[in-house]
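We begin with a single chain expressed as structure tokens, specifically the form predicted on its own.
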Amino acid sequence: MLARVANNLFWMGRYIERSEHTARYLNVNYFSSLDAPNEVSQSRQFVLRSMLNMVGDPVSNPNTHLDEKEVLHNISLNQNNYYSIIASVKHARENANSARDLISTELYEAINKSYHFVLNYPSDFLTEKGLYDFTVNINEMMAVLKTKIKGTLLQDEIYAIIMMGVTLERAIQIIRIINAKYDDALEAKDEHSAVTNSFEWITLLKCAESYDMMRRHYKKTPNNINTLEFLILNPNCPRSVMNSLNELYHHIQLLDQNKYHNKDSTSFLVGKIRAEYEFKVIEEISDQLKDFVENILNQLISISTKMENEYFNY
């Protein structure tokens, strides 16, 4: 396989996962604010700032008044914004086009369908009353795409490369969501609500589609400790960072089958980081959450960079 084509497959997986998480974050944050227990979390400006923070375009001045329609359009349908959903879906399709002969017809048609859905979605309708419809459809379409990946492709190196992109991006997006919701919890804190028991931890779990399973696992109300432990360290939670690292390590074994890994290889780096978090305790993370977020993001970026240099450099 050409390195260029492998790179296309890898980034196709990443853009599919990115689209899904961005859409779900918009949906959950916007509509959860209607049931929020305090005025800060109910504020539309608070919600819009949270959205921009998550996609990597934070508002530096808290007194800046944001235009709701403009923010929703920019994150959803503005093709000139690198972080918009339409940009991610478009890039996923472009990468699929470049690897057309390696993926199934069913997968390609599903990608093409999602692209035309986003491309033809009316911006005025979305910003007025279509946000729920748009984000739910995006999430369902991305779920279909990942089902097509798992259900129609051979479980070979092509599948492994796509899933490496999916799992790496999932870990990055979960960390970005954790960072954004932690900032929200700090901002929403008042004399009646502590950060540890903030409503934002419930919203965080819903953004990761993990609220029900977290309640089933712990049988208690979400707080900062059990929420972070579930989404970072629990290997059985399909959205957790630990689960993503385990899957990433599993898929990379198909590309690097050496019994003893070179210390400069991607598989060695992934295994090293995976082992580090396998034996962490949540108290080490929760006490210095911002430092952890910065550190794990740098580690995930270093994995991506090394992976591209080793396998996709052309």
Given for the second form:
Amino acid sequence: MLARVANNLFWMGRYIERSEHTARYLNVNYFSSLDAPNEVSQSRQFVLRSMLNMVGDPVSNPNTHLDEKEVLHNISLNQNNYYSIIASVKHARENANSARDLISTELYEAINKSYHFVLNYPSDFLTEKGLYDFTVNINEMMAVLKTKIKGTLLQDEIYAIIMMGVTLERAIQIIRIINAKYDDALEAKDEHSAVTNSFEWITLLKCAESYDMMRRHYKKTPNNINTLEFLILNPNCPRSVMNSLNELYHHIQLLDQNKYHNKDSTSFLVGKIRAEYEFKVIEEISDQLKDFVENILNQLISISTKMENEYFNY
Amino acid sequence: MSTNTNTTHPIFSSYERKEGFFDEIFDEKGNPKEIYKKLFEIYGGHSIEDFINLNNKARASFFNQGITFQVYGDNQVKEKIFPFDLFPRIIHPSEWEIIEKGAIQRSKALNLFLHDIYHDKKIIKQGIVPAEMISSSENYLHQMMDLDPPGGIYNHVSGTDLIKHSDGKYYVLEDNIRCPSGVSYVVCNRTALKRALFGVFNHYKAHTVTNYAENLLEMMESVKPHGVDIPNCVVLTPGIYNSAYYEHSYLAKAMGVELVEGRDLFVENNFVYMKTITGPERVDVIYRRIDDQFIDPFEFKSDSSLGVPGLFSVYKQGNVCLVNAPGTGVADDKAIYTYMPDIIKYYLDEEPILNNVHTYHCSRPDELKYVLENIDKLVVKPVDEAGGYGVTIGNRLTKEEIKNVQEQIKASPRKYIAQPIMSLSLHATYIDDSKSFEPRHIDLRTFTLLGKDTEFVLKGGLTRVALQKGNLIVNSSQGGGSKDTWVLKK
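Alt. form predicted together with its partner chain, vs. the form predicted on its own above:
What follows is the whole complex; the chain from before opens it.
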């Protein structure tokens, strides 16, 4: 398999996953804020800031007034904006294009369909009444793509590389979502409610499509501790960071067939990071969430860099 | 003058036969010809609504599969579907036999011609082809002199463009032996037609077209470098923004070989390697879909980033085979085309099987004079432009435009040739605006493979349609469409 094409497929996986999380974040935050229990959480400005924070374009000046249509357009359909959904879908398709000979026709056609859907979505309609329709469609289309990846590709090194991209991006996006919602929870707290304010934690769980399962697991109202534990450390929650690390480890094994790992390999690095979180307790994290976020993001980026050096850079 | 066809079928109601052209479907009385009778009956049985429906389905299938090409406009690149017509073209086995033999004859003659002009140049020494035809050609590569390509083949893949004139005979308009494209559309057209109207195949026994890729691979393996046991073959593409990228990826997928870009390859110790996730892997045969000037910045265009630095020197050593060989463009030049009958006779001692269109060379003073005086009766073509660009058709020009063309030719006569206006045959084509079938001009591109001791002509081909009424230029960049083409079994 060509190194360049491997790199493209890795990024195809990342862009597919990224589109999905961005779309879901917009959807859940916007619609749950409409009848939020406290004034801050209900404020449109608060929600728009949270969205920009999550996509990595935070507004630092508290006095800046944000235009709703502009923000929604920028995050969804502005082609010139690197973090927009349309840019991600476009990149996913471009990367798929360069590997058309390797992936299945079914997967390619599904990517192509999603691309034309986003490309033809009218921006005016989106910002006025289409936000729900658009984000739900993106979510479903990306789910279809992942089914096609799992259901139609040969489970060889090509598959492993795509799945490395998907799971690495999932972990990164979940952490970004946790980080953004943690900031929201801090900001929304007033004298009547603590950081443990359940509303923002419920929104966070819904952003990760994990609310129902979290309730089933703990049978308790979400607070900061149980929510973070579920989304970071629970290996059975399919959206948790721990689950992603396990998946990463599984897929790197498909790629790297050596029994005894070179200490300088991606495989070794993934195993090491995974081992660190496997035996952590949530109290070590929840006290210094900001440090954790910074640390794990750096670790995930180091995996990406290592892969680049080991596989994509001949 | 035009006459309607003898039909009551609603979707053929606006079909007006045109005098002076060969109609593929209807005879002079307006009755469908024998070979089309059954097909005509089946298609005529559809209501207009049915047909619109089928047509839209076929279109959506092309679009979702991403079978599109790009058109370069002023500022932006647009993605378009290659328009596909649901009414197939049928070629009788006896007619096909001539086309097939003729295409092989031309490919072989061109191969011998290329070998000669890059070695002893006998044909020039004997005065059959003038020396300046070669020396003044931009596509002549002095680097190819005395070089022997693996297997002795230059034009491995040829695309021959044919038309049927008003006399009912096939004429070759052009030989394409650089990087002829279109074969993937032959396969897609067949797939689309099968999906939309599978029932028609019960009445006709057409040859398959899906065997092209396996024959291409076999041909590539036959020209492996000396000393290689099982050659590693690849397809080299300029990248995803190239207008024929779909075809490149289709061919690689259908052959099961890697699709590489120039940056995936590198040269070391006189061999070519590709960069894979597990390290370098040697490459032996490259089907390159990149023009000569871009294949190696060391030897040709130095600012090309599409090619592979040092590739040509490996080729020269015989350690890699390039398909087609560099420098073939000198022989598919429109000026050389006019010598094809002589070239065939000279090398093969045979009469040409396929007709050539009579051509006037503006480089010859007496012929130049005739051309300048008769522009309204001629098609004037630049000798080195591809894709139908720069072609003028005399009987559609205003007086002022004729003057302009005259000036252009006078400024550089070597650049132009002229031919009588050929009457491309007509075929029933579904037209959106009128929601019915109308006659449109068509041509045919056949695909021939030439390897070491192997030859193959794809039984089928790309029938291109000029979708605008009366238009004679069928290229996709000029708004052309295409039809599935059936070569019937004997």
